[in-house]
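A single chain, nothing else alongside it, follows as structure tokens in the form predicted alone.
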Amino acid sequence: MNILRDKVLKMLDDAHVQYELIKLPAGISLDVADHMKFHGRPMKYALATMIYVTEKGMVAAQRRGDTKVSSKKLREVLGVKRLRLATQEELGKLGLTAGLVPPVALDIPLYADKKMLELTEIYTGAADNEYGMKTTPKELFKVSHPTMGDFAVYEEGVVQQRVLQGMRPTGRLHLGNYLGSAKGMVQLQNDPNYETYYMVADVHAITTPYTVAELGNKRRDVLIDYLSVGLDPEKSALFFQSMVPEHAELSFYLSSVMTVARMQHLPTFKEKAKQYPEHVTMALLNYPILMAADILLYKASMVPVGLDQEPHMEVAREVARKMNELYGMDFPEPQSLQTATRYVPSLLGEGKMSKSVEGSSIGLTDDLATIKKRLAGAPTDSGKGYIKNGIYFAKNAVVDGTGNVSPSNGVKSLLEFVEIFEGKEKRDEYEKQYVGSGIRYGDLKAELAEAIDRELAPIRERRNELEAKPAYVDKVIKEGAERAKLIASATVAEVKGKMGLG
């Protein structure tokens, strides 16, 4: 029987404290790091209550993992001169052991790191080493009402670098997206270095031409979508950008830093302004400045983006520049990452995927008969030729008026899709026949269905589950906005102060 930690349960249960006991394998040690490596999670995630002694009297401070106390600053924080770690013999008085100082009933001042009001959950113990516990400082705070100070500082070597990204909600997530973009967040979020946001980019749809009607189930799809692929609420905030307001406030404060004609010389916003002539917007004009706002609000270092979009980073580091000379800001002037994704072809051997192409792309959510049906419609050639710089060329291939042989680039996508799906090797050996016996296309097309079907087919029954708990998907829209909007919020509390509008 452990008396203390009975006394932090009874604690946080009278509290109506949310919280998660988690029992720890014997034997592991003291270490912070050995029980973060057990839980999953990265060092940011523990939190460390630490007693000192001052000349005022004993105290406790409460940090995060990924940072540590400065002396200096909790000293102006507590309004003391000294200050040093209380001693084994000085913890035993207060019936404390070291490295088991539980988060509650310490009957001693208790100041907290206001870092900690960042995460959405948060690792200690319970008073001995047989138990651990799960909860979120705000939970926690309920039961410990700590005075909450700026102490700690990033330690070196321990913080992650926040990553920023999102889609557009243009309909249900395609094999391109997953692919090329999706995969990748996935990866990042199960990597330790990483802290990330994903977002929905709800406002970046209206820069041009939409339907009120369809935004708001698109927007929710794609939602779903980031769930079914395997994003992780509990590893990535997940939102919808219109549910985060500071990031269209901090677009107006950073548009003030931006010339009119630095935005009409954008290629991407002249190509948008042919494509939509009759929708020239302000919106549009200011679309690399929302993009900007919606990475320097979570001050990202990393923002996963295709070389398309290289101009608009190129914005976003500008303004960062100008926010950090002209106003003292710390904005980081983010680099573009490249993750292990791909580029995925059109199915019609042109282009890339893409939903607005009718014919050129698979769903997500295409069942077995679909898939089919989608590669039966892949243009092919007569499955014999020759392969010139990675080029295909059927022997009946057609010759223009020029004396061009037209390629077979409806082959090629195939061919790309089977090394994706089947490897390199089963790829290997097309060729070999297509330039020896031939292909018979119906077998590729149908062994190609069959491996596309198995990657995609636990996706498919993720989101049918998903789609039966509206009020769990709700429930992690929320309390991802919420999870931004306290990065956002200090951000723009920042800008504005600095900016003489505090």
The other form holds:
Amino acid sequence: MNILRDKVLKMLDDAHVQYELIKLPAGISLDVADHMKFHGRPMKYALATMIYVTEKGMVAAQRRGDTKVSSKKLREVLGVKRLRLATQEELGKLGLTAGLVPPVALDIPLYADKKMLELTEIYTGAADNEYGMKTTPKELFKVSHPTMGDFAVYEEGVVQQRVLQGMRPTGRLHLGNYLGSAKGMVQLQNDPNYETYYMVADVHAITTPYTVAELGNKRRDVLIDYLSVGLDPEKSALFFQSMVPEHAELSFYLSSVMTVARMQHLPTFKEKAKQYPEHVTMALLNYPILMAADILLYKASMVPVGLDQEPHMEVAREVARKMNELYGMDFPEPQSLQTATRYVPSLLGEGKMSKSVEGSSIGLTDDLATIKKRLAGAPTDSGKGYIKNGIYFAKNAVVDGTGNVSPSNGVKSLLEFVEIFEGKEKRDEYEKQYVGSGIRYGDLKAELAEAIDRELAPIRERRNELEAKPAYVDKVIKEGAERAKLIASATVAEVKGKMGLG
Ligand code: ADP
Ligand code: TRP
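Next up, the form predicted together with tryptophan (TRP), please; the one we just looked at was the form predicted alone.
And the full complex, kicking off with our chain again.
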């Protein structure tokens, strides 16, 4: 039994504070870093409470784990001249032990660094080394009522970079989206050096013709796909773009630094204008600026997108540079995550895999029978030929449904999928067969279908589970948007101030 812990918990319970007690492993050190390792969360989510001695008496100061207290700043906040950490003996007089100071019930004035307010989860101790506690600053402050101040500075090396990515809700995800983007999203989420914000770009969806009655379900579908591939709302903020109106607001401010001519020359704009000649709207022209706003709103430096998004990424970098030069902002120039599968070819062999090209894709939640059917539609050749500069040429020109195929681009696509799902050695084997005894495409496709199915099966299963939990999905989206809004509103306020609109 621990008297102080009981007092702390009683205070929290009396004030209906939401928290979770977490049993710590026996013998864990008092080091905060060890605790955060155990919780599997980055240092920034640790809450440290330090006790200081000043000429006016003792005070407690709370900071995030990725910051340190600047004694100059804290002296200013407290209005004192002298400041030092309390000794073990002085702590003892307060009934405390170094390393085990609880976040509430301290009986001395409490100050909290304002950077804590950006966090929607926080880990701290409960006055002993047996239990840790997870809560939020907002909940905790309901009891402790600290004086907020700006006295902590980021510690070198522990600053996390931010990541933002969005997908338009134009249909269910396919292997191109998964390999080109979603896998990278999961990888960055699980890397403690990054803080991840992932949205469904529903505002982008209205830049081309769409059906109002379908948008609601479509954006939800993408969000459930995000959860199905392993995005974890405990780690990533998951939300709909339109829930954070700062995206649209910032995009207008940013549009003032880019010319119409620059936007009209983008290949993506030209393609869409050709595809929808009746809908060449201002919103379509503004598409890349809205995407730049998405990224810059979070000051994100990393964006896990496929190769086709590179022209848009260049616009985002240009906007960042201009805003920094003209208005003294500090936007990082965002980079695309470089992965081996940034370009996933169409099953048909021409161009990239895309929702909008019939027969080009395999859906993320297709079952084995469907995967087989889609692979069956991939064009092949006689199975024998030669390879020159990575291009496959059949010995005899073959005729398939679409006429003469030479070179055999469909074969190239298939072998790329073999490499992705079955490994490079397998591809080498098939290439040997191609220039030798010949490939039997029936066998190749059957094996490839099994390999793809093995990777997709767990995603399908999670999707089925999630579809039965609508309230959970709603909660994830609501909380994700709240987290995003904290950062987004701060950036918009800063931009407005720098642009003379504050
Ligand atoms: P689609 O072209 O099928 O409409 P989106 O434009 O919605 O797909 O793309 C969503 C994300 O998936 C983007 O980051 C995009 O770069 C990526 N992506 C889409 N198709 C591919 C592909 N064939 N190869 C690699 N990445 C892709
Ligand atoms: N333009 C992206 C696509 O077509 C979607 C998108 C919107 C996006 N906003 C973004 C991607 C921000 C990355 C970051 O796929």
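Since the structure is predicted, the reported quantities are computational estimates derived from the model, not experimental observations. If you superpose the two forms and keep the largest set of C-alpha atoms that fall within 1.5 Å, you have the rigid core. Positions refer to the first chain, counted from 1.
In the core-superposed comparison between the two forms, the C-alpha atom of F240 has shifted by less than 2 angstroms. The Cα position of E325 differs by 2 Å or more between the two forms after fitting on the rigid core.
The Cα shift for V8 between the two forms, taken after rigid core superposition, is smaller than 2 angstroms.
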